Amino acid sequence: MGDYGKKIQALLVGKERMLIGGDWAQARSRRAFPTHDPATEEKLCEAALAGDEDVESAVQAAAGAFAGWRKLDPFERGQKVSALARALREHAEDFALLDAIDSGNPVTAMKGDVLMAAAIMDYFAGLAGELKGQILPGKEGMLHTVFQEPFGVVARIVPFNHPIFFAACKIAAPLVAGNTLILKPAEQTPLSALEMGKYIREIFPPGVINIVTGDGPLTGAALVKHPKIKRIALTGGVDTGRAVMKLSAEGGIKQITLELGGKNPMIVFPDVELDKAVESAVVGMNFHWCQGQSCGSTSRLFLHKKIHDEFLRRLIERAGRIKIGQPLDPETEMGCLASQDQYEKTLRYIDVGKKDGAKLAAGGGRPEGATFAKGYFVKPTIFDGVDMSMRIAREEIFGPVLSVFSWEDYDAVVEQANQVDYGLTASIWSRDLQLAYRTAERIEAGYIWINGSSRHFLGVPFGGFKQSGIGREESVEELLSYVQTKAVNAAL
């Protein structure tokens, strides 16, 4: 832990408890996980297992708070989210260091998700003026109005791979739209969220937030089947969002939104500038920020013939110059993987694309050094010679591996780049904007690029077609998918 030694062990101090109605507690049967740095694979802490009577006493929580929050003026739930975006800007270098040892990106970058965070959260307190009503015309005699109400308690899931960004932009829209919310972050980077508890109960209403901590299977399953639940948000994979939807409809019709994977095409045409597109295609892949690990990353890069060979010489060399390096180092660009799991599936895969006959043309395996001889290290890894009947270009692999195609006709890049059950990104580079515009218009994917790769703009809705998700979030549309309509008509 270096410089940051004495630091970390006291921002460490207290999580293996969670937070449930505005107190510190641990889980009713005692039961803990641990939490491991994927950087040295050494443990960190234990975090509570929370179990059926852990979730169900944080519902209660946010049930018996639903009252007096949403008769708060809008603008007040909304200046309390500010006030929570101002602490975790007070605190970036807490958070950013917990996200270092806990996920395995690089510190720099986290801080960078801090100041994310906070501008989204700015930006949903800045929208609470939209939840407003209508008057409908009709009939003499009749008063037809329309209001939106918050459904009451609601629960936010969220993944390792970006941790004290979601679990804070992400219970914005619901808190302002006037509902009280429960949050899981994921099992293997819970104590970002954890640490953002402390500054939660300086701001809120206790039990208006509340922080459950545990897995999946038994965390996860006794929130979306709680029958008091009425609105689950998830951010994972497809699998996971397959089994909420499952699980959900024991405990009741619930109202659902999920953003899921991805395997996002990036076409090049020959008219472009190599550099900049050979940048944006480093970017779009999340190699520096999250290795990888990113839904959104432009992980299938169709190259043109003509400027194939230049381009993945210019590519190959760019990526080399990624600076990888231990997650607490301000200088690394690029961390580690945030497990175990996710190490040894992004090795499978690499063996899986050299086994379909793809060529590795950069990385493939850890780095050199001494540095790398523990942690979930992986080079940022590029196969070329890629076909679509290979696994390495159908599914999702969530680490730094990137394929690369080559193209000549021009209605069959645009099929290839459909031919997936997903479609979250994609990205178009041409500097013939018609022929970007239509080739968009093509494209089966949610959240498109021109000219570029990786950037989310506030108020601009984000989602995916297919098996990539259900609605549309860091928009006004995430706000409105938190308020649910009641209609009353008055004969007068």
Ligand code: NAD
Given for the second form:
Amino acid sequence: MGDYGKKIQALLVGKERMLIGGDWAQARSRRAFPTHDPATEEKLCEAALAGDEDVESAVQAAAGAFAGWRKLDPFERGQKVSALARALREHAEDFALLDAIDSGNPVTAMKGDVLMAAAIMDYFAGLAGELKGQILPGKEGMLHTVFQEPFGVVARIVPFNHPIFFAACKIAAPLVAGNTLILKPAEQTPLSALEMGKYIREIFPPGVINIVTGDGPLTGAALVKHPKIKRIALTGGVDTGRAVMKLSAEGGIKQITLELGGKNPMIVFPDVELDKAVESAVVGMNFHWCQGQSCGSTSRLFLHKKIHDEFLRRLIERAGRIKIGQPLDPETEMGCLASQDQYEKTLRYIDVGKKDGAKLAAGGGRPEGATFAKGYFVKPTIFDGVDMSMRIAREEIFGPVLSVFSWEDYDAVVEQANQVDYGLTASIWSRDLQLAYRTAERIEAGYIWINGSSRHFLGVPFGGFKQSGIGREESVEELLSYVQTKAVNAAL
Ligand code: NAD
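Output the structure of the form predicted in complex with the named molecule; the preceding block shows the form predicted on its own.
What follows is the entire complex, opening with the chain shown before.
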């Protein structure tokens, strides 16, 4: 932990407790689970393993706080969300340090995540005025009015790849809409969400935001099955999405939105400025920032045959310049994978790629040197000569592994781009905008970049087609997904 040792030790204090009804609480069963630093493989501390009875307490607390919270002026709710965003900015370094040691993402990138989350929270706070109703024309003597009302208690379940980013920005819309909520961070990375609990306690009435920690099968399942939770939002894998749909039905009929995985194509036409497109392929793959562990990563790169060789040469050179290092080093651009599972899964896929006949063009394992003797580090890995029969072409690896294809036939490349079960993002590179737009029209994905990759834009709806999910976020659609419509028809 180097220079940060003392600070980090102080930040780890109390992380075995959850935030329920404004109080810090251990699991009733006293069960706990360890959280590790993936760069050292050492245990950091324990977090509470919430069971049914803890989830019940959290639901009761959230339900109890609902009446008071929904009564507030929506802008007042927004102000509290913005106050939390301010606290995040003020303590950005603390959150970034916790995420770096808990997830393996670079500390500098994690500071960026905190600032991005805060910007999204402010955006939703400012959207409070969009929670408006309607008056509709009717027969003489009739008045038809339509209101938008919160659901009550919302469950927000988030993944490990951007811990504080998701924990913070995903609670803004449901809160502004007037719901109270229960947040469940990923079991690999519970620390920064719990740290946020300190500021939640200062800013929000007790019970408005509750944080429960634990795994999916126990804690997550208890949440989604709970009959009082009518609205669930998951960011996670496709299998988890299916489990959430199934389990939630045991507790009743619920509104569910799902932000799930991706196996996203980047199609490069031969007319592009090579260096810009190469940079975009590297950024799109999210080698730095989160070691490829991003749903939006453009992990299938389709290069036109005319530019394939030169593009690949520059790509390998550029990827080789990414500074891999310890997550706590401010100079580090690429840290390590978040867990042993992620590491082993990535290495397994690298083996599968080789066995299926793809050509390993770069990376393929752990970086050399004493710095990397421990920890779940994997070099940026590039496979060339990939075709759609291979597993690395179709399955989400969620690690730093990029599959490169060569193409000549336009219709065939569009077909290949669509030939996966996922449909989250896509990137199209060409100077011919008409061609690029026509291609975008044919791509089955919810979020497409033309001459870009990776970046999200506030207010532009993000979400997936096909198995990549249900619903749209980061936009007014997200806010409105947290209200239900009530029509009141009055005979005057
Ligand atoms: P995961 O699905 O394993 O876990 C996500 C969350 O769901 C965790 O908090 C986990 O505890 C919980 N969970 C697991 N099983 C559950 C169950 N049965 N009931 C309720 N909750 C359960 O995902 P992960 O490994 O943490 O993250 C990686 C996945 O997330 C990838 O597939 C990635 O593409 C996806 N993801 C999608 C987006 C997006 O915006 N579309 C963003 C980030 C990550």
